[in-house]
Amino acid sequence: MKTTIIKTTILAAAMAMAGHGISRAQQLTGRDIVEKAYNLPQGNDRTSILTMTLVNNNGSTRVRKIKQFYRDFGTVEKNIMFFLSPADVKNTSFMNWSYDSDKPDDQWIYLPALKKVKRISSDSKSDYFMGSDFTYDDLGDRKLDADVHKLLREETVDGIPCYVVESIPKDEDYMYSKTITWIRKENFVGLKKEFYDEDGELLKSLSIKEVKKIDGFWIITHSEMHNVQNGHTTIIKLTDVKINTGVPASMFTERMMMRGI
């Protein structure tokens, strides 16, 4: 399941729509249920603003604006993210580009201070984001068969009927041992998504708490991630969702990055 923030983020919890009334002969393994979350349309392009909201375990908040932008060129999809308060993270800027193919991603970032963008090494892709309780990698794209998926039930979860799917990385040094989400049977809008560090034990868990769709698109439009292990918090909501608007490809550079919006 795409997980990034900008995808979102994105990245990471809405599902493809799919048809109701599955018999039990033609039920749905995990795989399928994650291939309709990997090849849910997103629209060629899309512009938003991001809000996050960063909350320790004492309750203090510290909040971030970003404009971001997304492109799909076909075999590659890019993102780009802009922050433009406050004053201390401002003009700094990050890039994903996911690949359809088997590359794992491309991903940058520029902090103004240094005056350099920075390739993120793949020794770094299990730092957190900014502060954030996303690492680069939860900003990336989590390739469908780099797991193995597995049906473990269905169940109802705040009166909503779900589907519960284990996802089991093949590589065994992969920062999560496994991922377990909660899917919406209704619609295959995901709602809840756990991540277990590598002693196997619940590290952090998203809540997707509300999805619009927007122009014929599932947008995820508020989500919050909660580290269990250190009690803090990031809580994003998007807000100005534009999509296919013809964002250009100049814009997914490392000189826009330097340059900023």
The other form holds:
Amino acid sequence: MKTTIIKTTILAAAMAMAGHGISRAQQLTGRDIVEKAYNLPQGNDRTSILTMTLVNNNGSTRVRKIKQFYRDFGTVEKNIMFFLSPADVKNTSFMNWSYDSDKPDDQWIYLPALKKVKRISSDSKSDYFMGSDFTYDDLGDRKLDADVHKLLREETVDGIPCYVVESIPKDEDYMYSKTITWIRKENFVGLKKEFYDEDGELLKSLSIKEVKKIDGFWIITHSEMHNVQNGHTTIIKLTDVKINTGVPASMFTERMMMRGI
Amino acid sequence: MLTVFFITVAALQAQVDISGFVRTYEGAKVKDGDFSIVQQTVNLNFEKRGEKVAFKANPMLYYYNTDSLVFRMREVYMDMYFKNFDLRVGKQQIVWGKADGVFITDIVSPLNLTEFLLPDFDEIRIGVLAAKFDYYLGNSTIEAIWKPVFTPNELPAPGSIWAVQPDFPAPPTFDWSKSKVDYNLGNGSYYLKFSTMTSNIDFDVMGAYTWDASPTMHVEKHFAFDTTTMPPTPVLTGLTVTPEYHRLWVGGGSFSTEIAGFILRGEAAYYNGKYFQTTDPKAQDALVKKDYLNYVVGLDFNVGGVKLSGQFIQKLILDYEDGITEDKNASMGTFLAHYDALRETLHLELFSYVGITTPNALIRPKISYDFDDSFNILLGGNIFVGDRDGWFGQYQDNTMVYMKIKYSF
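Starting from the form predicted on its own shown above, please give the structure in the form predicted together with the partner chain.
Every chain and every other molecule in the complex is listed next, the one we just looked at coming first.
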């Protein structure tokens, strides 16, 4: 259980605002589009409640609820999550420090049964987050230049003009052979994304169901990841989103991990 | 029972958060099929947290076999939060150090060893009456603890399958008159720790003026003279064994850092003034006082989704003398492999303690499945193997299989 889910749920927000001032697609490469999306302002700090619903292929569901805080300190972004439910993970907390440099993330977890904060490895970006269909990379930790981005085409989906960008990982052993992302031309809001496995077969499909403008920032508040190979689906909803409220630096400490909220 | 009932009623009225679990736990020895444990548990957590104050009460009820009910108030404390410091007062579990499954600087809360090392680690630690003060400086913490009342380790009762009968050379008589530490302000324990969390390394240094949580056995030998020999020779006829607790000074520290995807952990403590049993006939009470060093080095990493962890632990008795009944150097290791499957509903785990100086081991495989988020069933084994003189090998006959079913709420 690790990483920066907050950062990722706002990926579409970044995409949403990337295109201001861009008038002609031919001036943009695939990398340009993704880079602009990554670099858009997202607010200095955020708080939200994240509800993740795991749906099995037989329709049974499991729900995880997390309260999360984020703050950008300039050279480092810090996230802290407090698990509210289910009962067996209640009061567990997780903290991630992500650096602008190539330095790997620092991550810690507090397990109330063990009553101590443990440093954990941030090495497994391809692991699935809490049994969901999202890997840590899917949730936003992936670096821009970990892939080669190519603008494939422009097309209209459900009446919405989009750029279609293909991203091929530089690491040949990566779990995806490629991803294809549909990004709205008008405002660069992500619309959907497809993930292809190592054999080139479609593995998962991400749909952005709802984007809201909150405190001046575009925030994805509802997204769904469907694994087409095993029939599983994960629904992520974001509520109680607050931006630039002045989350204190003291929130991202061992003290708060152990105390909880 | 009444206490739990009244707490529950009061909690419901005060809109206190209530959580916990109900668990059934049955184990049987492989050797003869005898049940090694039949235990039903109710664990209740009552918590209420405000911006400046909080409290927690954690009563636990253990129902053994069909006739024995044990009540434990595992924790009951109050928190006060200030800008730069917190204060926690009451019965509490306190966990220190970076090691897993071994207790190096983790000496504040004593251990419940009535079922050896088999209970979950949150249940093996005994809550202690203490005042804990934490002062915060950015990502660093100064922690000071005053434990006014001494609480010893709990040892297996005579007759338990985990009780070990010491091997005495003559019939012992026990004198329990010194086996308690008086409730007295002068008998408090004091602990101090500085810890810090940085982007490169987490570390802490600690010191303690405390008590040895296990009693020292003072052995007085009684002799008679065999007058059939010339000159008459002394013959050991009996022993008076007086368990007594003694003070200890402890200093140490621990660290944790990530190197290329590996988490490297270390922890060490220097214990000053520990009594060891000796066979030296000139030693008073068959004891000798020595210092010792205890340390652990561990590595955590992931391979193909499997979480792996290994630790090397060593205890070194300094200024060692022949006759001490423990080895000068005693080494052991721990190994953990953990894998989650089926969207983290199926959990496979193998944990083991492996004695190196004395070849023996405790191997703990287990498999558990979450039927849903609140309901888990676990099947496992506790396999004791190796030299019967070893800490684990001595329990070879207690190798068991067990099942736990747990409902969390």
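Numbering follows the first chain given and starts at 1. For clarity, every value in this text was computed on a predicted model and none was experimentally measured. Just so we're on the same page, rigid core means the largest C-alpha set that superposes within 1.5 Å between forms.
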Asp102: CA shift of at least 2 Å between these two forms after core fit? yes
Exceeds or equals 2 Å, Cα of Thr239 between these two forms, core fit: no
C-alpha of Asn91 moved at least 2 Å between these two forms on rigid core: yes
